[in-house]
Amino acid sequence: MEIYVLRLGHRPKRDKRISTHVALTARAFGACGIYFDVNDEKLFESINDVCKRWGKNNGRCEFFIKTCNWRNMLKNFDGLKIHLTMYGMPLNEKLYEVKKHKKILVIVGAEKVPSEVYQLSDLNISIGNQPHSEVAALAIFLDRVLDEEEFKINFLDAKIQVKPTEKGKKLIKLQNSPQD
């Protein structure tokens, strides 16, 4: 399954931290890439730097970050378009339908989402009907749709990796990684 994320309404001065977290979550939890409707070179550099060190090839696809015109993307995307919104249908009621698709675009907003997005989306899905973070919604969505496969991802081109420990922190440099 190929899953892409569309981040709508990113405001570079106001949303840089949360948008960075949306992109990091998309990458770590198995999405193939993320599109922004606004170009933010600093944010893009930051995400690309993470990809260089921690890997971008998850075995199914190589993660990317790009800008796009959101209207054109929603009109021309050749897969299932899902808008994550607290006003949508519960994910549990639509999960079977979602999993039948091979290619999915997940839309997450930053500011007020234009009503056109609700109409252009194939499904408006909620994780919960209370105000919550788009990062949380995206993480839960990817976890449920990919059946926890994101936790089994080994990025094939990673230079470093976490070695799980009960206490403390340990990173290992991978032998197959090129020297910096």
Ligand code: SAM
Given for the second form:
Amino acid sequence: MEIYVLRLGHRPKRDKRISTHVALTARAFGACGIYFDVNDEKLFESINDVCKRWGKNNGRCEFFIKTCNWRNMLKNFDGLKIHLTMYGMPLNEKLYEVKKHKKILVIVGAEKVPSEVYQLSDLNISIGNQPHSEVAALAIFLDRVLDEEEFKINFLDAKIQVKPTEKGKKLIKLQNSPQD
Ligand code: SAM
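Provide the structure of the form predicted together with S-adenosylmethionine, given the form predicted on its own shown above.
First the chain shown before, then all remaining chains and molecules of the complex.
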């Protein structure tokens, strides 16, 4: 399944940290790319830097970060458009329907999401009906829809990788890294 994320309403001064976490979660949990409706050069640079060191090719697609016009994106996307909102229908009730699709756009907000987004989306889905965070909502959505794929992702072009250990921190340098 190809999953793309649309981050709506990013405010560069206020949301840098949480939007960075949205993008990192999208990459680490198996999305193919993330679109922002606002350009934020610094944020894009830091995500591209993570992609250079930790990889962007997860074996199915190469992760990207780009800007887009959100209205055009919602009108023209040729797959299922899912808006994550606490007002939506519970994910468990819609998972079967979601999994029938091969291409999905997941929309998460920052500030108040325009009401048009609720109309232009095919599904408005909640991860519980309490207010929480776009990072939590996206992580749980990707985990459920991609069936825990985040635990198996191996970035083919990574220069560094973690070697899991009981205690401490171990990093491995991979062949993709330039000779020093
Ligand atoms: N106050 C904003 C509004 O009414 O649209 C929501 C702000 S919330 C901090 C940011 C984003 O987190 C939302 O746009 C939504 O995508 C996501 N989110 C928060 N709680 C959620 C929930 N229970 N289920 C699904 N998504 C949620």
